[in-house]
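The chain below stands alone, shown as structure tokens; this is the form predicted alone.
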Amino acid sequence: MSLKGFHIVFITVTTLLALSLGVWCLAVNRGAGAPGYLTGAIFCFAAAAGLLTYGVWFYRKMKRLRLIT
């Protein structure tokens, strides 16, 4: 596997990370109450929105330069 391969399963699967800590955090919200996890869930999904974003615009570039097919 390249590295620019390598680059689109992590950040995919780092994107597919913060889903879940965003989603595990909005449990544990409303299991305790704390404003703290409700913070955290929405860091964690504006993180994964951003992961998102360069994830699309990196394989874009790629696919621009021909070095992706």
Given for the second form:
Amino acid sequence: MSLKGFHIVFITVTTLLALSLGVWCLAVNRGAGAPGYLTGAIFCFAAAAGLLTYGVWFYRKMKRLRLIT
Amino acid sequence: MEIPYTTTARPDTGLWNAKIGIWLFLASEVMLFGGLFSAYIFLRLDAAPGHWPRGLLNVPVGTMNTAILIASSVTVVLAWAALKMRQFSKYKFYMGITILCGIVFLVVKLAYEWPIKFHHFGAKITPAALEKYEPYLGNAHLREGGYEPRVEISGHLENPEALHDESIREYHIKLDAANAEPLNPDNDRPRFWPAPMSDKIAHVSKDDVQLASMYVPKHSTFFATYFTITGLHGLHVLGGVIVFIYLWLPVSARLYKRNPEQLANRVEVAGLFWHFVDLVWIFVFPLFYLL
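Given the form predicted alone above, I would also like to look at the protein as it appears in the form predicted in complex with the partner chain.
Below is the entire complex, every chain and molecule, led by the chain shown above.
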């Protein structure tokens, strides 16, 4: 696997981590009602959205530059 | 004699030398970290109730370090892409940021996260004395909520000489929030933002203590595995940073002028290693900091 392939795998795993972290924060917030966790959940979902956007941008850029065939 | 397949792929395998080398190396690394993670999971599953510490690590700092490593993975790929497009100044810029991210990660770990633990103290109370220290443990309250019991009183050790001096029969502990206000529901679960230490001081008799230690590997299986895995991971980060610094120094400019594709391949191989190291952290972070 090339660096660009590994990078796409890495960004995918990282996006999943951010999503699951967000869900975990929401679950703790519902159980304990701690406001810090709600902020954490919002931050995590925003990070997941950012990573997903970056992943798509990166894939398109690599295609455009013909570094991914 | 020129070594073949340093820049071009071998026709039968489709790989150049360094790429097959790094993947074999990474396969061995997967086994190394896989073994350590397995050990951690089995030790944790087998821990007695209340004996696996939770919420002792600083989640916001861990999150920041995770973000730093993710950012460094992005910049290392951008550095490699810049080389492929023959934009050497952009390569230097992105590689510089990658190096900076690696150094910041290590500094946070070695100058902040670890030293704080070395100065934090915990005394595990013997089962017979748990009732005596109930005002600091709040186990009746925890039982009602269905939470695991507390068996440790922790905080800042005000008389550190007590650790070595047998004539001193008590530990004076400036309490953590969880022991200062054990009935506060905010302390039932690990906190996202660490609570400040209280001013309350507990006097804990040595006769009632099973094990007293700073937050070092000796303290618990948790800290033994934490320091082993994060220490090994930190060494990998250090190794990556050293390689990146070499690839950033003037030697890279000379190689770039002579054979830019060979430099791009070297950066790709180092980048693969860096991604692996970052991927390990992506597993370390939730396992140690959150769960």
